[in-house]
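Take a look at this single chain in structure tokens; it is the form predicted on its own.
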Amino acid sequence: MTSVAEQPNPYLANFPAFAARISGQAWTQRLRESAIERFAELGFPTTRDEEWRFTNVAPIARAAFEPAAYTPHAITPEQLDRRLFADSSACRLVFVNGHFAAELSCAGKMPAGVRTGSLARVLAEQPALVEPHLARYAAFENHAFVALNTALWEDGGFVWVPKGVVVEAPIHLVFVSTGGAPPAVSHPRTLIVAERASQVTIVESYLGPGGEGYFTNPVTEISTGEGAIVDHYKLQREGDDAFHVGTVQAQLGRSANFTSHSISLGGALVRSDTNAVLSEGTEVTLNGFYLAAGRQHVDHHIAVDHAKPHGASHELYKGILDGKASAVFNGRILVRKDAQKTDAKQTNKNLVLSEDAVINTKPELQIYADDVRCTHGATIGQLDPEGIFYLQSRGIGKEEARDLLTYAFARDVIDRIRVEPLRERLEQVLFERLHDHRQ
């Protein structure tokens, strides 16, 4: 493979003009410059890099993506409502090609003190809210795509929940790509801060048109205070020819409870990183589900850092692959020397429906403490012929039996979704995809 480092890099060439155009604080300008310099040093990863061994990003590196233009009228509110999974009556912040679209957004009813909206606007109006957190958790030193986002982001979501406040309704962040020619790239940046003893549910949705070769490179940073509860969902439904490389980084306070659900249904080449750093007594649950067919490639990398004692983490990722699809699961649990009494469990299960589908799974444990309980495991299999025969013996057709067993495999993860409209819509989409498979 030709090294992507040898390819011309338009991101570096266009950065001076971008930096001159974008407004910001002196510290954000320095941050952007540091990030683009680091990106120049790293270059795009290749399959020679261990963390990218099974994911070839050469199609992204070689494509001549242009910065996505703000085109809010490319999608109507009615079209948006039909494509959304979560409840549209809740607070909804919509971003079109990485830019906040006020005319498509609705504030909903928020408790006093809760701040939601455009990250760029909050940075301009109240930089003291942003500076202690922005780029403090998602490190760009060893991740080229995070460095690229840190250098080139223009806007994204901002959610601030004050101490002791409980937000009952989900806050929905919707990132829409419109596609078009030439192929476009956006770098949405989201910052979520839940202060001590607060509680909030966040849904991130990424969607775009089919048949369009655009690129979305989002980074989400989540910070929780002591005893905070955050229920987070990331739903990736990019177009069939789209590229998506996203990172979710959670920095969790003492005795906090953080749950994240990563659902991947679209995209041609997808990489989703979910990372969490735990404090003392923190509890983390990371669930994921990916459904890939055709020639889709989906890569999930998970890193859980038990930095303090008495932490607990539970991970369950399930994938269904068909056609010539390929998937990667890499889950790493790090238990540091002082993180005694850690309880960690990691499970990855994959259902392969085609002889041409490929899954590479690599669960990892790095344990430096001696008083812990840690387990991990991975399985790859096909549908049980005896289970299909049993259902057929009860009068169910063979294809319907296959669909029921496939749905039952996915149901374990879907049932853990607490946002009812999202859960119900995912069930519907799964049945539709299974039905299309039979056609």
Second form
Amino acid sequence: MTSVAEQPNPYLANFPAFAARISGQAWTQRLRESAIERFAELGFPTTRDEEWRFTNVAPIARAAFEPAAYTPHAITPEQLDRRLFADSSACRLVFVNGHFAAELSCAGKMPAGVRTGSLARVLAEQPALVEPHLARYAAFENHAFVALNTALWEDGGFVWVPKGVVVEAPIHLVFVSTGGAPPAVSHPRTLIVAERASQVTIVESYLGPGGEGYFTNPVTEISTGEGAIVDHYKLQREGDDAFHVGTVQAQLGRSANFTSHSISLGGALVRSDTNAVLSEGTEVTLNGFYLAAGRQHVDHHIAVDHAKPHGASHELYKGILDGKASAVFNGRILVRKDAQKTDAKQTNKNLVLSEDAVINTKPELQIYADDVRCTHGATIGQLDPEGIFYLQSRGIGKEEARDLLTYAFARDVIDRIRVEPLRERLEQVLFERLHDHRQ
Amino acid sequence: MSLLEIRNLHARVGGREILKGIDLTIQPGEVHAIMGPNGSGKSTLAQVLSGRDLYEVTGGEVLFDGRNLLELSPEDRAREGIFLAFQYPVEIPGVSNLYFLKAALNTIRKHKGLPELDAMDFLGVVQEKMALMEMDESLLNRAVNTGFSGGEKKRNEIFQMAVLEPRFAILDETDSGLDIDALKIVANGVNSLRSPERSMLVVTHYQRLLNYIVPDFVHVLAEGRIVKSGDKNLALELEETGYAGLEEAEAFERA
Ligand SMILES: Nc1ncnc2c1ncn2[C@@H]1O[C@H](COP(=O)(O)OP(=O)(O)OP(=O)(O)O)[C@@H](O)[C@H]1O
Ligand SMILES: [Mg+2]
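Since we've got the form predicted on its own here, give me the form predicted in complex with the partner chain too.
Let's see the whole complex now, leading with the same chain.
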């Protein structure tokens, strides 16, 4: 890796002032320092790095982003309601430019013992809840963006569900960027802990205004105890000129059940990593859906680490590409020597609507156990002209027929979304977006 | 006025001329059967009439109700009342039969200046036609033709026809692969749609179907031309002699 050019790196230059300002424990200060040091060594990745071969982050490296300021009044609760894919009664924690906005948040009704709120506040008030987990899962040694986040995060969501507690209503974590000049960066940091036999649904949403070249660099760590059930949604709807590089890292207990849905609709340059480490008998489902047009670039890297026997992972990622959009899907499955009886399945399907759209899809299987079942498949296809004609022959217009088939392509992965308002709004947005593409 | 008038129609696909001058006139209420060997161009004719752009019309004209059919898009032909029961119905995963058919019926109704049907009224129509076709209602919620058996697909085609009530229906080998019970159901569905205004073009290889759907005329298509026309007895004759016999007779006549 090469570090950023000759001019002084603004992240490094600003760090001492930031570190002096940000309050924290001695151990978090040390963590931040070692992370920024690691970032200084790594620098931003280039396309010479295998992990970043098809995603050129030079526009991010070049830009001199300011740390995003706290401007909670830039957005009203009503504006937020309209933009969210949730009913307004839902429990939500709202972060504006990476800072907790209490006036936009509501605690909702939570079962006794559940703790939700601002990670910064919980760290200040009950560090013992945070210390065993923070930065224990999302490794920054080989990931410059995770390192940056670990060094520079100001706030983010915190959810802690105690043993045996079932939280029925989804908890929404909303990360709004307000844009403005000069372009700003935020590094939201979220920690979700679901103790033994608990159950929780989390929806993370990222949104911001169009026409603004801001940058969001979130990291979410999820830790589950034995038999916990976690349903996690990441809904990326950044503005059309925005940059988004994010990591979701899940450390899963024995017989836990983890489902992740990564939905990517917005942003100009997007990289989204979802990594899961399984224990014995853990079940993981990773669903993904991306829709990209214009000059959007969307890169999904997913990795499951079958560390112990009897784990199962099922991955289904589907993408629709139009215009000059490009997408990357990289699916890594690691089955360690001990992980006998692993059942891993990976599917990536792409629908390419224009001649100029590009997709790079790659499975990456590393299997060191011998008694495993591991399948993978990737497809890249166009709309079926026979299908279009069949619909036309029944009176359905050609454009509508195309939309219908496009929508049908995404259907199964969208049907897997169990949060109803989210699924409904997504269906609606999909229809609208398909329509817009044709205008 | 005749409902459909095909004059000297030529069409090609994949650089090869398949239809080499078809002439055919169909009056309202008439049922015409087309028979002919494999590859003679029967499906090509059906697809050309429905507007599939894969097939290039290189000559001739087609008038539907006095209007130039060939300049209409496939969807406009359907809205004007042309229906094709496909030889190979297309599977459309992810689109339910119910949604699909409702969208189709309402587009056609809108075109006719009729109010769109709401979910309840639509369901009423659909249930009646499903009963006619002896189809299980669970098929409505399944994706169009997806995972249907061959017979279910063919029945689904006629069911769609019953719902959409076209003025002119082309049935392309709807009988192929049906056992006798399914054949009777399909024929019954088709016969119930016969009316003085509605015409049909029935493509088949087997005289058997024509015992149930009795045609007014039978034509033989060979190498892109209609080489012989007659009444329903022509089908019986073909059953006896086969197309080879017919070709010999033709050659004899020409000599
Ligand atoms: N899409 C296509 N591309 C190339 N050739 C085609 C295509 N469709 C049809 N043909 C050719 O055109 C000729 C006529 O085909 P068509 O399907 O019309 O025959 P048919 O009479 O319906 O035959 P069958 O009784 O087998 O259904 C055949 O030689 C066939 O191979
Ligand atoms: Mg045919």
